[in-house]
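To begin, one chain is listed below as structure tokens, in the form predicted on its own.
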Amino acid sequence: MLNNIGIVLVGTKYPGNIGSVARAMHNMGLDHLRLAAPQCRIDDEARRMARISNPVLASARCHRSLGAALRGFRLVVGTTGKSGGKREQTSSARALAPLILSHAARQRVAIVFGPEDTGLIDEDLKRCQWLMRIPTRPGAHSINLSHAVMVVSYELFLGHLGFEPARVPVLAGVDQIEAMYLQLETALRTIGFLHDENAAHMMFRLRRLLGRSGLERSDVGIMRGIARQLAWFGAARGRKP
């Protein structure tokens, strides 16, 4: 299960944090690290902080964007220290650990962490089916990046000991789901349900709704079929005199 879980860092600014994250991962049995649009390089400081975890750094893969870094994953879990707005539906690391492990028994799962200063932005969060938040005392929500990775990794490591995974579906790939959302948004614009003023908000809500259901390949096919019919209807209506 742990071998199917990847940690994805977005826009990381400090090499020491990358090294510390690698050390936390290694301690808790996680080996797959991806860097999305990093703002620094893996240097001597990163290797010094990683210590015996340098193999995690050596195998880390860098990508130009979060979308590229998520290729190959089927479930994406975003982390956030904020609440409210588009982040109101969050669960704790402890609550999500059994669900993540059950999915990881069958498919690859990504857990995404944002930059040190801002965390994940809305554009990043829209790619995440679930949102995770580490509970803290009131007024002290900011957690060091490597500490946050350690808390989540610890919950996963502790949870996998003697764990019997629940039966879960094999989900559609991230690329398939993104293509579906693009087609769906285009179709909904064609029939006038979406327009420039509400498209971003409504698509985010649709992503939350459909993401929670756990879309399988056949579900994506159904949704794309609906989108094609909507687009056809909208185009036909537009041709009427």
Given for the second form:
2 protein chains.
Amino acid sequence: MLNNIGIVLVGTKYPGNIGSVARAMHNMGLDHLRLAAPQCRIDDEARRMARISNPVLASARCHRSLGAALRGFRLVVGTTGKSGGKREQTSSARALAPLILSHAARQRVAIVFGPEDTGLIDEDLKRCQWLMRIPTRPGAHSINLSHAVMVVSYELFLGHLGFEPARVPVLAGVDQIEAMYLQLETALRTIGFLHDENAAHMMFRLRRLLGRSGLERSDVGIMRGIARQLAWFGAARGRKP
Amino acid sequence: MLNNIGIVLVGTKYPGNIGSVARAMHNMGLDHLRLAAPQCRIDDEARRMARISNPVLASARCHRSLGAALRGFRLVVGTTGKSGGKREQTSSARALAPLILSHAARQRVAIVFGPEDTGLIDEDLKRCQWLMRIPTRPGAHSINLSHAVMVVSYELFLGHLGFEPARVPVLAGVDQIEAMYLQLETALRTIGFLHDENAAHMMFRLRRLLGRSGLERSDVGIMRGIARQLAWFGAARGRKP
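What would you give as the form predicted in complex with another copy of the chain, now that the form predicted on its own is on the page?
Complete assembly follows, chain above in first position.
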């Protein structure tokens, strides 16, 4: 179950933090660390903080973007310390851990952490189906990166020790989902619902709305069927898709 | 309640760890940090890790021994990653947190963490009334000092919140939602995606899909906007809605 969970760090700036994250993961039984567009290298400081011969750090993989790092995952959970804006529906780490474990019993789950200074930005959040936060003292929301990974990993480790799975479906792959959004956007432009001014905002809203529901393959099939029909309609009226 | 809890670090070697501990405590609503016989000073590295003007670090007090640091406390809880020897009765942080909070509602409680390399030694343990541990992967017991403080502080903070509500939005009313589904069905018939044979089944699937996401009023607005545009399109092509 824990073996199906990956930790993805986006744009990390300090090698020491990568090492500390690897140490926390190793303590808590998590093995798979991916770095998306890291702003630093795995150096001696990282190895020092991870402790000697940490297998998590040794097997960490680098990717040029978050999209590339998420390949192969089904459920993508973003972490955020902020609220408001595009982050209206967030659940606490404790509340989400059992659900994440239920999914991890069947399929691969990525948990995504943003850069030290900004956290995840909107561009990253749009790839996340669920949002998770760690409760803090009011006004002290900024948690050290490795501390945040430690708390989330700890919740997952404790949850897996006393695990009762909820019934969850097999989710669609992220590549299928991205293809669906592309097709939907094209179709909604065809019928004039989207145009250059509102497309980014509206597609973001649709991503949040559909992402929260946990899309299965058959759901993606329905949405793509609607999009196909729209495109056919648009073409019949002489608009270009 | 949290104001009656003190974190006591014994023989800490690295200033960065003291700073990281102060940051974790501040995040989790704990204010009182005591250093017993520290092996380093609070320097720029400590202040860097604590983040600027961290009030926990600024008010940290140094004592020459653990005995001196514990003056004024009633309940003393030691932390250990080891087992065996004098550590036969240890409870997990999660199990102890509610008991510690119950005491903290009435009297001062100290939670004691040992040096980075050895943890608490027998001489320190004998001053502790309870022993607490953080569960780990077998064979990976050694947790970073500030990670250990973070987990314990997190358990206390969540325990003191008692109830940690998820952040949920105001949802759309069921009448609004039913009106949306009616409008959607009509529109999807207009473009030929639905017909009498498949409408009931497909609408049920759409209800499951959209229902899971927790529709807000603005979400309903978007879906109705799409439906309106579809109906307009269909009418323009001469089909009856």
